[in-house]
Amino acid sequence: MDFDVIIIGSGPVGLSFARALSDSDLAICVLEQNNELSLSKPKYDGREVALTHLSKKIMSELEIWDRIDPDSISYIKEAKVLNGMSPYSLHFNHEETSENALGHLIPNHEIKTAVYESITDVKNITLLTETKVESFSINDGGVSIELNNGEILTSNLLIAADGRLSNARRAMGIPSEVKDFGKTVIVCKMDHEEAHNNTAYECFHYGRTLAVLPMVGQCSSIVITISSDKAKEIIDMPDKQFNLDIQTRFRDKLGEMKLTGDKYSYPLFASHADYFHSERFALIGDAAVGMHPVTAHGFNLGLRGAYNLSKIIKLSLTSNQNYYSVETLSEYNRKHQLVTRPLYYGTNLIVDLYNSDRVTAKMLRRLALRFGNNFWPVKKLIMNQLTETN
């Protein structure tokens, strides 16, 4: 089967990228290992996804902000992060912004629906379950896959969108920094006594991180960042003590907290790859750059990434240019490069600086929450993440 443009990996940023495409005349394809049922019907994993207002801005533009229910969507009015037991904050409010939010909350599982559903009835976008890439070959010519069924698909471009630990990157030789942190991210929901105000909090206590997010109704998201030896035993510790254990940490602001439903865990690892193209080859999503969750930049980046490659292609096919060149693949890569690398870097030093039990490092966070409260031009630009739309 011969196709325009070959996506291997189906998650929000590969559907949203083919979606993005989908108004072109390309003939495009994405290949899914999953059945077609875990696309359509996701199950709750415990994640909230946290959407900047330029992901929001281009999920209206691809049709697919509508589809998710809005009765799902919580408002984030305000941020707060906090260092150990200290009651000072660095603050943000959305009064600061010309925005109503400084961001929205939604289940992962809402935007995995919503996304699929943007693409089912699309008349050039092949959807294959089910399917694993067994090789691929790339040369002048073209792309060629061979897949677990023998069959074997040819294309003009292969997007991979398959993971932080793309097989598809690792195969066109791109080296990737894979930085692991020895980490478990541990997430669930609870219900809460007292009102959140729509206030998400970012908890760094020493050892383990603790961000409080708000979800529609009297319940939070609790994200718990723990060494990876020490998780176990908060995934078995019973409901009760869990329960107290969380609402001793956030110092009873949201009064009596009770789970809801099961701990979900994840390992906690960050990654960069070294170049996002090669010819006919392109990376987007987690396999271009996998984020740490603490700023919440992961699925925004590559949503972004996606959008602003579909933008590029759509322009070379306007301008009669090989839309799988280097050429024009390298504007992409320059332009994604830009916005990612001081993002992941400087994540990765707040990550470290915050979860270091040095004494400097200890004074540094002060230091650093007290400055990013009072020099309001580095304020500005934390906000302006949160709340730029172009």
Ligand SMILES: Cc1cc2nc3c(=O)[nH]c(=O)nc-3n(C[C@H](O)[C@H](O)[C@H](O)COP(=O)(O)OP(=O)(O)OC[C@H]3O[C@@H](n4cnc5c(N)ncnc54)[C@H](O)[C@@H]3O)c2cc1C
The other form holds:
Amino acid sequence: MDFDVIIIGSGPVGLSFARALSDSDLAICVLEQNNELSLSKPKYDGREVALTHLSKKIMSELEIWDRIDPDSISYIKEAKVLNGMSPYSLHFNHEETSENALGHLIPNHEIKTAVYESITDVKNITLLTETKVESFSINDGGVSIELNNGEILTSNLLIAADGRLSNARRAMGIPSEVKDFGKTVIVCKMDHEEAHNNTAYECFHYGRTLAVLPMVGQCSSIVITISSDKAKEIIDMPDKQFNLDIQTRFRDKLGEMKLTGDKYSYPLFASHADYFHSERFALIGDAAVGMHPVTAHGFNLGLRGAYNLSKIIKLSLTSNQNYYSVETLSEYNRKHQLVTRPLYYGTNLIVDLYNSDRVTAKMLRRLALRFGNNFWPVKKLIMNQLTETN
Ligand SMILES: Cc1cc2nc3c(=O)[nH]c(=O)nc-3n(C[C@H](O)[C@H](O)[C@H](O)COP(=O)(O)OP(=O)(O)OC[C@H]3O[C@@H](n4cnc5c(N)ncnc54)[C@H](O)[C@@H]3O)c2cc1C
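Output the form predicted together with the ligand next; the form predicted alone has already been displayed.
Time for the whole complex; same chain goes first.
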């Protein structure tokens, strides 16, 4: 079978990219190793994804946003960053912006369902599930892909959206920085006695972090990052003990807390490819940049890059240029690297600073919070980065 564009990976970024190209004349194929049910009815995975205003705008334009159940969208009105057990916090309020919220918190499976629905019945998108890429080759004549069932597909352009450990990236010889934090993220949902008032908290305790993110109702998403050798202890902790532990670490701010459902865990590492393109090939989503979740930028960045790449490709089609040439794709690389690099290194710096027990780091942490609160240009810069309002 022959296509114009083949995308490896039907994660939320791969499918959003396919959707963004669906108004072109290109024949698009998405390859996914998992089965169709995992896409049409994805299971709850404990991830509550914070989406920026820019992501909402892109998803609205791609007719994805309106497919999300409005009752599942929680509005983050305020955010507080706490250092250790100090009562002092760096505080952001949506009233300091022109928006009615700093961002939106949505269960990952709701986002995935909406993105999947947006590409079904689109006539120039073919989705092949339970299909794994075995190998591929790229030369002047085009892209040739061998599937696990022995079938060969061809295309003009190959897009890798196969996640942060991207095999396609590796096969293309694109170097990538991979930072293993040696930590695990544990996520779960908890009900609580007091209202959260739509405030998100990020508490940097020593050696571990605790984020409490406001969900719809009297309920929050709990995100713990902890050294991997201690993760099992938390996962296996009996509910009663876990409830009390989180309640105490959160200084009883929400009164009594109660775990509802399972705990989910994810290994914590970040990655950034040195470049995102070559002839007839581009990286998008986590395959390009895998972010530490503390600044909640992974999907937001992936979506932004995929959307911008689709725009560049569509522009090349109307100006009679090759949409798969190095020149066209390097435009995407240049623009996206300008966005991703500061965020990637900035996030990793914050993570290192707030996880270090060195005296200088502790001092810097305190200073950083005060500086952030009292120096308006810095606060505005952080707020714009977090919310992507402009
Ligand atoms: C705990 C946690 C919290 C997070 N919170 C946020 C947040 O608040 N905000 C935010 O913006 N982001 C957040 N993220 C990040 C976000 O979830 C990811 O950035 C996003 O899922 C990446 O999507 P993707 O499509 O690039 O990759 P993935 O979702 O990893 O999808 C890759 C797909 O490729 C398929 N695949 C791989 N190899 C092959 C192959 N050889 N053949 C066929 N198919 C293949 C896989 O099966 C998979 O379906 C969070 C992540 C975690 C772990």
